[in-house]
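Just one chain is shown here, as structure tokens, and it is the form predicted on its own.
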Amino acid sequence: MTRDDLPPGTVDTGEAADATGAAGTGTAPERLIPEGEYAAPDDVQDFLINIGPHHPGTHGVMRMVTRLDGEKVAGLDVRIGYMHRSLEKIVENRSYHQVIAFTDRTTDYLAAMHNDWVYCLAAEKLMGIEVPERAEHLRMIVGEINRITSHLMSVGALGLDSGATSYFLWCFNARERLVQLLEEISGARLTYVYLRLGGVIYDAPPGWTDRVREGVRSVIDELPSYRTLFHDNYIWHERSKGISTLSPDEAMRIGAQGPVLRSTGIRWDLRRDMPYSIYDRFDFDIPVGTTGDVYDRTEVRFQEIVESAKIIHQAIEDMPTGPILAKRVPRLPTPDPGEAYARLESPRGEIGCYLVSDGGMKPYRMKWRGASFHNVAMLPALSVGYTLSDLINIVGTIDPVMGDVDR
């Protein structure tokens, strides 16, 4: 077989030569493509690797096409869409009550209470429903417990990404005690479907508030040990301080959300600056950082656990008796034509729900605003110039939940 016998477009590597040809005699085969076309580019040291979409460091089904210059990240292209489930289209074929079963599953499933809450706020605004006082307190308590469990998951997983396995186990041990409290009142451990239009579905079981006090206090009492083990550890300081810094102006420009925004020193929290529910009645601080680096983003979440505990204790002390669900909420609501928007501060930042009614039994349109979507968009700006090992920690401090990104 000779070169002329090869199909058009085939590159001859010499393997096709017969025993009497170039391969048999040791003579180099003739190249079909000029050698100049194989010239290496100037940045030959750069190469692409895929991190994800199935990788523990991405915290979900997210693909990062990473260009490396040695160990440093020279470019990052974030690919999303692997978890899209058409939430906003599905709700157009469900009644207003049925939507709650979707909002805590198809969005930020680590903060399901907050997703149900923001939808209920929008729907209640659309229908003019007033929530009873006791239901507002119960929403507040379960929402802040859910914030603590989400932050414990975030900082604990960051310890695991950094090699601090013991810290990860400690955080999950504490988280488990609070998840059990949410299971007691809602019957579920992750996707609760506890909130209802006009209130909540179940009242607190006997002795539940006392167990909440005890459980939250036990977590707060353990935090100094967590700080000694991880947050004040020299190795963590070396791997986090000065890594992926973010200035306040840059944070505002690229749309940072929640703890990522507050880590730069901007004291913005919807619970205080645009109060919803009954947050304006409670006393709590807004933790902020100074440099917006990996360390500050972790520290803000760690301190927010303490502030959430303050809110929980105040809500329990002031909780009145009375109904937990508004009266005369129809089984098939048909709100007048109109629109409503509600927003709240989830563990990952501002989430919002925009509802449009055409007077029917189903939402005419819903638009969901996810905090993780905006934070993930910042990853290229936060990661270029840092090492591959830094990249994993940077993603961890963004704390994305891909259900909140893709919806």
Contents of the next structure:
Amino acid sequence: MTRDDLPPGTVDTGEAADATGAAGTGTAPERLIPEGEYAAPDDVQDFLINIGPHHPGTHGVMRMVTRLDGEKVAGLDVRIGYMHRSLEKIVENRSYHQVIAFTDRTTDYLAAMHNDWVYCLAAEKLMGIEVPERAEHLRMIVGEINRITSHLMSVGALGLDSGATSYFLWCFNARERLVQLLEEISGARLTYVYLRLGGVIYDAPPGWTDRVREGVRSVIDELPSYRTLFHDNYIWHERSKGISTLSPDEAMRIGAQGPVLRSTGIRWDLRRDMPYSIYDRFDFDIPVGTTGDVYDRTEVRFQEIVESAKIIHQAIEDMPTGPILAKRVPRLPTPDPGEAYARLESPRGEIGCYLVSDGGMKPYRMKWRGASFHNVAMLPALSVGYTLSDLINIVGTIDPVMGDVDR
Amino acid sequence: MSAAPVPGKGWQPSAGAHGEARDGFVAAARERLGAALVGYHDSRDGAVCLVTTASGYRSAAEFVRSQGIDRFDFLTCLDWPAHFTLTLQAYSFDTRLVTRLSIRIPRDGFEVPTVTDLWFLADWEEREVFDLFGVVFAGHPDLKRILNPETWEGHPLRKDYVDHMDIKRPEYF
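Same protein, different condition: the form predicted on its own was shown, now please give the form predicted together with the partner chain.
Every component of the complex follows; first up is the chain already shown.
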């Protein structure tokens, strides 16, 4: 097929212009659609725009039915459930040990250590298992490394959403070094299944703690250049400051948690305020923001990386020798009938696990309190009134993991 | 399948774990809820569990909220052979007192009053319980399925739920 075979008018050959002698004079080409025919009527104010379920800005399979007034979001209806795998039903047919393989896959897979950890905490409360000291330190180190990788992923993806592609790759580069450390100790890069009821499964390989120190140090040393590239960038300030501001009262009303709550200035972190494991022994700060806008939420996450590094260094410093797994944890535990709830500060907020036993070898019921589920529930309250392009950034700052939302 | 859980061996009531906040809360609950309060106990994880009558659920939730228990944890349901247990948990930002409120409701045909006006996050949690257990919340602003498609039949987390599309899988135990 050559150009000559195409129907006349589809190819700009310049002949028409030549024929009229108007070449180069900037005359507008003839409109194929008469003006006015496809323009919106004057009385239409709102548009419904569907975003997702498959959309890069939703960070997973989430559907946002957005009502737009001009460019502003006038209403938002979030539809979830596209990745529902019924974790809670699966768990009712597994033994207590088998559940650990599901809690890191089916829930928040970017912070799998924390999800395993909260399940283990609940099950250990239910069964009265004491975790050895060394295992607590190892749990804390891998948990905080995982928090750094999760935060790097979060702020990096936010850069990607707002057009800073190279920043995303920088974050991924740093994250990769830490993921390799987790791979060294657990054998997996994303879904670790490293924690067990009563401890952890592998001890640290020789020289691992030194490599953790070096790896974390190298990431911390790079953070000033990240700040220069992205966080202090004028474009990012314009995109983030004053967007989706949240007052402390409003944050408490909608039940905000984690970095979203802290960005409003409320210094609340379960690691300090309702300590679990051995967090009460360590010295770290809780970064807070002032206005609770997109900028502050990102800042809080970014500064928490440094605090996690502090905890890792202290935990390595204090790490005792000894067993890594509690003795006499039965292969097939049958806890006494009862219930137990454990909560934990994950990178996205408060996660919890409510376990009920009827005395059998399978959990009678497990309720998963996902942080992302509640974060997404408050998304309409955060984003109405801001523009559609801001909405993508707002979704990025609450950092939803759809595995945790849909479970 | 056994009866509702009771504190087992080796369990010690942690009275005083929250100090005055816990004692004051329990005393206020006994005074304010009166006959609606069936019982209370300290869970082995440190929560104060109130058990009320089904008809007293709404007033008990209002009481809990009025005591400054503002942080919503979860709302869920337990499917026992003869009844459901609806459990709501929240904790206080100021005193860190964790409260678990339970009611016993019939498996079908009972409408639970909504608490969405007390806790913002109860909205989606109630939709989830409706979706997975079929418990209807009267007064909920938008009660529809949340995790399953709206055309889904049955309520999957009920123990008697049968998925007709499920393939046969081996019995592990």
